[in-house]
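Take a look at this one chain, the form predicted alone, written out in structure tokens.
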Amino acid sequence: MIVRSAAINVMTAAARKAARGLLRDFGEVEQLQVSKKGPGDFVSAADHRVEKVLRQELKKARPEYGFLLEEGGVVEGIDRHNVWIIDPLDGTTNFLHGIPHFAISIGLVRDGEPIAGVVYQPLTDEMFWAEKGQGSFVNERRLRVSARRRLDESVIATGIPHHGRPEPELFLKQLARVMDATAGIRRFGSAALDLAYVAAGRYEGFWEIGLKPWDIAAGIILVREAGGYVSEIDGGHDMLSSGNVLAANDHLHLPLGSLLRSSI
């Protein structure tokens, strides 16, 4: 029998109580207030919508935690060891197009490493979560890396640059290489179900640069409870505040990271 422990429980029930409210809105998103954050970054009214709730219902099981908020911004807590990283809606603009893959994501970052994670895909009602020492699940069921040891056998995902994000000749160079080497290239628009796939052996791999915290804060833990790695594409630790990720099993997180720094 699973045990979850009383933080998983918090962040699960949040996710599934905010989730209402987005299946709803997706069903009707031709009716949706929408605005422009940035160059090609966009944030509806299901984005507001699902944040408040998620803070409401975290804040009241954890007072003293502070917060991260793709929306909402830095919120400061009496607690200055545990932070709520959360992305109320990744894969926003697949939301607004009607297409169905996005995801609740909520990170439990405690002195800056992720000890705790959760991404919900409401549409297929997949609960992915995991604990650091605890392994790492989907709904009931334990997750484990893929066992591929061949790039020539794996599906690698990743996040295509749009108008505004940075480095498309680096991308370019990037893709080129890993097209040459794998069976194939998946771009599905949410790095938190890309690396909750790679959790799940559903891929083999993920690389993307310029993510947020909020994109990468559970997924982070998901892949690692999962028996898989996760560092920046030159190697380094500090994915939270560089956003450059890449992540892999463990027979392939080498042979892919020198692939992608042979482009550079």
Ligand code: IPD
Contents of the next structure:
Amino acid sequence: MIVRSAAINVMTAAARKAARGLLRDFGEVEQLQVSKKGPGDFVSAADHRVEKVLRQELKKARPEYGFLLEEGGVVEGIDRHNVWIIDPLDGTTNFLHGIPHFAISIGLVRDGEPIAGVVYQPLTDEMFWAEKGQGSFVNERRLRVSARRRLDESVIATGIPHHGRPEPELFLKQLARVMDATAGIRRFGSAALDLAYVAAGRYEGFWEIGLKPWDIAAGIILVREAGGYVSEIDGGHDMLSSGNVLAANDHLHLPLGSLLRSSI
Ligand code: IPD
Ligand code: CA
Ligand code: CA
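Could the form predicted in complex with D-MYO-inositol-1-phosphate be shown next, to go alongside the form predicted alone?
Zooming out: every chain and molecule, the one shown earlier first.
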């Protein structure tokens, strides 16, 4: 039987509670596509509502921990070691357009290192969760990164820079290299789920630059506990600050990194 720690129980319960409203709102968004005003303000309100529920629930369980919230920013805790890093809605553009691919991401970071993470995809009811030293899971099933060793058999996910995001030229060079060497590239629009899918062995790897800590704090521990590797593209380990991420299974992290670096 899988034993979940108190922290994981708190995180998964908060995610499930917050997801109820999000699912209701997603139903509304599909209707709003055809309205004149569009669903923009409605989605932003939905996003804030999710964050409020998560914050309340986590605060109740661990009153002394701090927060880094995408919408609410930094909230200092009495305990300076433990911080919840939260993206209430990862995949906002998908949600806004009625595309069914988005998630809630909650990372617990201790002294700068992710030690527990939950990424919840409400539409598929997949609760991805991991804790340092305990493994990575989806619902009740243990996760393991994929065993593929060959780039030409691999599916790699990425994020495409948009709207003034950094370094579009570099991205195009990286894309050309990876396209040429692999079985396919996916851009599904949720970095948190991209990392969860690497942990689940659905993608062999994922890279993106210009991410924020709330996009990746939970996903990093999911991949690591599933036996994969996460670093910056140049091999550094400052992903939470730089927003530069390369995640892959244990066989392909090095070759994929070399390929991406050869684009510079
Ligand atoms: C975005 C998603 C997307 C990634 C962007 C992020 P948001 O987060 O994770 O996949 O490419 O860089 O900003 O805005 O949907 O929370
Ligand atoms: Ca995000
Ligand atoms: Ca978001």
